[in-house]
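As structure tokens, one chain now follows by itself in the form predicted on its own.
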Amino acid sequence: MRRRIVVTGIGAVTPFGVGIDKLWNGLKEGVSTANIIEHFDVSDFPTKFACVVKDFKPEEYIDPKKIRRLDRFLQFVLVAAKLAVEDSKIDFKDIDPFRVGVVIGSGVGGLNTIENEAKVMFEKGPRRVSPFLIPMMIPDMASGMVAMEYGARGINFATVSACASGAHAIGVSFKSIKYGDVDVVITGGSEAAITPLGLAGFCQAKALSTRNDDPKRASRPFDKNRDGFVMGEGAGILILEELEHAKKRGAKIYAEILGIGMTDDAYHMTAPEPTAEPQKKVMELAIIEGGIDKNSIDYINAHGTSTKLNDKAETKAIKLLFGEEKARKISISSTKSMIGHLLGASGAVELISTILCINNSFIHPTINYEEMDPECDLDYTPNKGREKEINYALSNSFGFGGHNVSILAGKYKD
């Protein structure tokens, strides 16, 4: 019998705040979270703004004694995981711990810790470096810490594939349940890379918008005058569960995950492959695994970074797969227009956004869309959301290194 995989709990920490209610309200209203960075001096940086998680109080969710030993990306993930587990009402005491997995992605890991301890190293010497440097900085500690919190002894590791990290984590989790390795996986992504080094690196790569005079209008996916993405931070965690396992315990079901596509451009370190064939193929693979007609897709949550090349390639890929006529009928939107690019956490948070759209029969907008780019001429749900029934949706994630993931989610039908 085919094992079906459903989402039974979700938790998020985003620039809108802590929790999915704040995320959904912000998305529905079409509000930008971009502001000038205040937690370090940005006067010498070409880009001076980002989408920061403000007023974050981890002590309200985590034992205060643990916090000083946790990098910010670990704090985010533990809070998001706690919210997701509570939302699912799952009791791990009733489940074989070897049937519960944790797979969480992060593109960078503990960058803040690396910077701080490098400074200590060069200013005060090696003996003053924190003994917690390594466990605070390595990306896999997110999945390790969550497993310790809930006693999960099944599959456990990190996915590190730049901006596709969170989506890859969900993809691996989906496959692990589908093939019978586990029954439940706590999965998603976390990132906290808005640090001096992180900002400087992306600035030097010429990847970021420099619209310092108007940060809230800087992230403008698919708009003709886009000039780069806006950094964001946060975490998104989902509880994926085998359907019969979920039904047996009377779990509420948000959506069903039907298929995962994974490809690579094999082309360039940062630029997308110009034919858009790998991006087209990744969506096609997700649809094929889901066993649906591609013409059934109602909505695409685009990777939509607000960069010149990515938005053009993604638009081209959608046209290649669906054909011009169908492509123009699909509602598309970019979550990044409001919360920026959460890097390794983006795939998870954007899948959560997609699921919330499905559950609310509402397409959130792509804000700051003002002038059409002739090469980006589809329906991006400009500036104002709209009501629409969504039966099937794709969530796309494309990362530096050419990593592509597309997740097919659908309205749960018994």
Contents of the next structure:
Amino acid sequence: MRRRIVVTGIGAVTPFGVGIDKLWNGLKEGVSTANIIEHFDVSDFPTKFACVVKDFKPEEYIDPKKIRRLDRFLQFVLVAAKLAVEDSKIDFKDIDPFRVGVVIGSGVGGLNTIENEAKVMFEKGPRRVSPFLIPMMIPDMASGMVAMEYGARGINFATVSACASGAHAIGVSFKSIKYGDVDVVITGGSEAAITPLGLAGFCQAKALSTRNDDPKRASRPFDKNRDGFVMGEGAGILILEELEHAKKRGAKIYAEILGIGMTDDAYHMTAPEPTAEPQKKVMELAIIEGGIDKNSIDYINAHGTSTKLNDKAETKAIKLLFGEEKARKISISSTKSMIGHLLGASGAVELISTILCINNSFIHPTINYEEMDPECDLDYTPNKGREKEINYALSNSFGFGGHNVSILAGKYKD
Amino acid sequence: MTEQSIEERVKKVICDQLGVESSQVTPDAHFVNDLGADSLDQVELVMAFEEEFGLEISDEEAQKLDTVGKVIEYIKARTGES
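Could the form predicted in complex with the partner chain be given as well, to go with the form predicted on its own?
Okay, now the whole complex, with that chain kicking things off.
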């Protein structure tokens, strides 16, 4: 019998704050979380703002003794995982621990720790470097720590594919359950890269908006005057579960994951492939795996970064796959217009956003949309959300390195 | 420097590093068995003693310092020498 995979728990730490309610309220209202960065001096940086998680108090969720040994990306992920596990009401004591996996992605891991310890190394020498440098910086420590927390002994590692890391984690988790290796996976992504080195790196790559006089209007996916993405941070965690397993314990079911496509551009380190064929293909693969008619897609949660090249290529890919006429009927929106780009966490947080849209029959808006770009001429749900029944939706993630992931989610039907 | 102050300073470093109560930090307390330190904690603890007392403690010496009392004696001896 075909194994079906459903989402039975969600948890998130985003620039809107801790928890799903804060995320959904913010997305529904359509407000920006971008602000001038205050946690380090930005006077020398061409971009001086980001979407930062403010007033984050990990001690309310994690044993305070542990916190000092956890990079910010690990703090985010432990909080998001705790919220998701509690939300799912799953009791791991009742389950064979080898049937529970953890796969969590991060683009860069503990960048803050790397920077601090590099400074120690060059100023004071190798004997002063923390013994916790390596365990705090490696991206796979997110899945390692979450496994320890819940005694999960099945498949466990990190996916690293820049801005597609979170989506890849969900992809691998989905396929592991489908293949029968495990029944439950705690999956998603975490990122905390708004540090001096992280910001400088993205600035130098000319990837970021420099709209310093108006940060809240800087992330403007698909708008003609977009000038780059806005950095964000946070974590998103989902509990993926095999349907019968979920039913047996009477779990609440948010949505079904039907298919996941994964491709690569094989073209350039950072720029998307201009024909958009690999991005078209990735959505197509998700739809084929899901076994649905492509014309039944109601909504696409776009990667929609607000960079010139991404938004143009993504629009082109959608048109290539669906044809001009159908493409215009699909509602599209970009979560990044409000919370910025959560890099390795974006795929997870945006799949959560997509699921919330499905459950609420409401498409959240793409904010800051003012002027049409002739090369981006689809329905991006500009500025105001809209009620709409969603049976099937795609969530796209594209990462530096040419990595493409598209996740097909649907309303759960028995 | 009085003996009392070395003991107090050692205790404070241990409490800060390992997140334990000062009442647990008795001279006989073993870092691993009684205070819950793992191998990484022990490295960091030695670094903190080095910083606090302006000493360098070799890895060989550090391996022998497995109880609170041994650390206090060791530091007393080292600071007495200097």
